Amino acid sequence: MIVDVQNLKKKYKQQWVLNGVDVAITEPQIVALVGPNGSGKTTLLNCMTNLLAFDEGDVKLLGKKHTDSSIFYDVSYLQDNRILYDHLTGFDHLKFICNVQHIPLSRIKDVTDRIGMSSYVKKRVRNYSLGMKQHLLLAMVIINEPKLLLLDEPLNGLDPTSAVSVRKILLELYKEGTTIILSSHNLDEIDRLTHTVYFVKDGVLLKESLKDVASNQYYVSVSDLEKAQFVLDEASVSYDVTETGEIVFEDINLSLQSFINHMNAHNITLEKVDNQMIGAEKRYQQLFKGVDHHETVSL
């Protein structure tokens, strides 16, 4: 058993933040934790890694009690950048981990090259941007080649290019046999990483496969927008138009080929077609409709 969490309960004052959480992972996979701010995602990860005491329940990681410090030879947990020391360099952080875990220092070059931070790894962290700090945190948690990787908002502060790079690394780690549990507000990136999502709501986890709700959303530019809208309205097709004049529709309402056929029949040219998979966002809106996504609860 890779992860075995049973009836985990955690209370702050009189409020149950986690109220009977169960997680069972038996084979390598990528799992996403999704929920509004204050729903308990970080609390759950902190409890699992023995950084926070809980009221009831049992946690085992890789077959060992979560209180067994030896698990951290094979388990890593990426927290936020408050754990970093501004006066030290990135290299200092990585060297410390290597010394503590008896990892060859040659691993530092391997990891920093893989992440793309070799050019600044010897600069002091106080001079790092938010994205550079996220890169360092990622380097720190993969340097020991973990079998289980827990990530709290790993994509926070990353520009699009860096986010793509990190996603690529996480998918590679999964293919190499690493189980990954990550929390994220970036629902687009979650859709690109996994269909297995634990929605955190009312103190419990709702495990779902987004394959059941996932769909492709198309953004299409055409030669004659007004005529295209008339054609789609005549066909009673559900669609939207962006501020930049792109027609937007989901394949559950209209297949791309049907759209093309409609346009060709009326001599309307397709100038550009983009698409993206939507699943996590759709289900999130269904579960948390009316929830203030920016509400923050101090946990």
Contents of the next structure:
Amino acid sequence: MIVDVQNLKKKYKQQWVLNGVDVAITEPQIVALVGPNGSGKTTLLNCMTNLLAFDEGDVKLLGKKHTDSSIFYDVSYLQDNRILYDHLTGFDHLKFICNVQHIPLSRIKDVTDRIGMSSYVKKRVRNYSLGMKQHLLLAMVIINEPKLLLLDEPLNGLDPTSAVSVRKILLELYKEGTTIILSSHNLDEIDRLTHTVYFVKDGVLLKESLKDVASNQYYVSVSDLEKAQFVLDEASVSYDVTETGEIVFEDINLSLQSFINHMNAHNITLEKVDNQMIGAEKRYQQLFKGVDHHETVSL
Amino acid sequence: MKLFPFEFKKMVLSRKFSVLLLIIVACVIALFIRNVAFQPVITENALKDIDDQLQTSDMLLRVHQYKLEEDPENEVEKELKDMLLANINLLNNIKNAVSTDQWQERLIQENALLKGIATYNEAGGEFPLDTSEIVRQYALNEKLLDEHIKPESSTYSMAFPNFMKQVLDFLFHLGAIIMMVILIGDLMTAELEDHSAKFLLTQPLKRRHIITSKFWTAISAYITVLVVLFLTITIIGSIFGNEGTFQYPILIEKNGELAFMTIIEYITFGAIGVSALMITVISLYLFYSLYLKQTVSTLFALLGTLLLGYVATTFISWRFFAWLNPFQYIIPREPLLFQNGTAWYQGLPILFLLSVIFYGLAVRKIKTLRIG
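With the form predicted on its own already on screen, would you show the form predicted together with its partner chain?
The next block holds the full complex; its first chain is the one shown before.
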């Protein structure tokens, strides 16, 4: 068992932040934790890594109790950049981890090259930008080639190019056999990384496979919009029309092939077809409709 | 031991540490420059003291003459007047010797004067010099003459050993505590406040090793500061100062009698006492920081404990209490200079014991420490 969390309960100021959380991961995969600010995502990760005490429940990572510090030879936890020491260099941080975890120092070059931070790894952290700090944090958690990687908002502060490279590294690690649990607000990124999502709602986790809830949204330009609308109305298909005259529908209501068949039957030509995946975001909106993302429990 | 080099590097590369060292070096240099600049003042002050004593003697002489005019046969007044005239004569001799290098002659004259004043006061005179002060100055002068050691100014000395004592007296007068508070004030609490401690807590390290490394880092930083301090004093004192001697006598009270301690003993014993206190302060700081988790409240608790402890224990005169009083080295001059029924080292075992207790409590606490 890679992750075994049973009935985890954590109370904060008389309010249950986590109220019976169960997580069981038996084989390497990428899992996302999704929920509004203060829903308990970071609290769950902190409880799992023994940074926070919890009121009830049991946590085992890679078969060991979470209180056993030796788990960190194989478990890495990417936290926010406040954990960095401003007056030390990135190299100092990485060297320390190598020393503590008996990793050859040559690995520092491998990791920094892979992440693309070799040019500034020997500069003091106080001179780093937000993105550079995020790169260093990533280097610090992958340098030991962990079996389990916990990431708290790993894409914070990254520009789109860096986000793509980080996503690529995470996917490579996953392919190499690392289990990744990440919490993120970036639902688009989650869609690109994983289909296994734990939505954190009311202190419990709702496991979803995005394959079950994901859909494609199509944006289609046709030769005769009025006629196409008439055809779709006749077929009782749910759709919208954008201001620019594109027909918008989701494949859970109508497959693209059915749409094409309808249009062909009435000699309507399809001029342009775009599609967009909607998965985590859609489910998120369904689950947290009306939840104020900023007015939540402070941890 | 893997954590200690990292912790120590964190400490010595911090801006605070560099600034502290620079301030210490600057203060030592400034003190030495002050001593050089005030060299003429030593003679001026000595002459002024003699003039004051001459003025006092003149006034007393007029009183004796007035009384003798009223009662010419008063033998006591006659005797007092003769003694005073002899003292005035000695004062004039000393005044002439002040500006010369004849320090031995001057000390002999000074002791003759002190003896004269004591005799005068015993005979009924009222020269305003306390007997205990006379005895202390006389004993010190005798010791200097016996050891052939040139007397040094206690405030503006340029002799290397005396200058070192002068600097270390600042350290012994709360300087070490202030320095330690600056050094370790945020050693643990800052990492708890900004959550950087989470980095260490998510490494395969035993939590007690975090406390151990912080403890040794604080001690190493203290030693580093001491080394820099001693080096600065040595370089400045030996290059620009006078040779002097570490055998220079310091007057102390031992079991109700006057005794002497050399400067080297004073520095060594003082440094041992202060350092023992610093070890306890470090342990106490770690203990408080893990419970309070905030820099301000931790420092408040630490300094409050030291202050209250010192004030409370000052009122206890029970001699055996010297074995139980960990606060006596807050100002270690006291246990060093006044060893009446006590010895300077008696507070060391209790400090060692308290260090072990607070360190143990801190280790115990960090095992259950949680950072949200």
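C-alpha atoms forming the largest set that superposes within 1.5 Å between two forms make up the rigid core. Everything numeric here is computed off the predicted structure, so don't read it as measured data. Positions refer to the first chain, counted from 1.
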Align both forms on the core first, then report whether residue 71 has a C-alpha shift of 2 Å or more between the two forms. no
Superposed on the rigid core, does the Cα of residue 80 end up 2 angstroms or more away between the two forms? no
For residue 225, decide whether the Cα shift between the two forms is 2 Å or greater, given a superposition on the rigid core. yes
Backbone CA shift between the two forms, residue 239, after core fitting (angstrom): 6.4
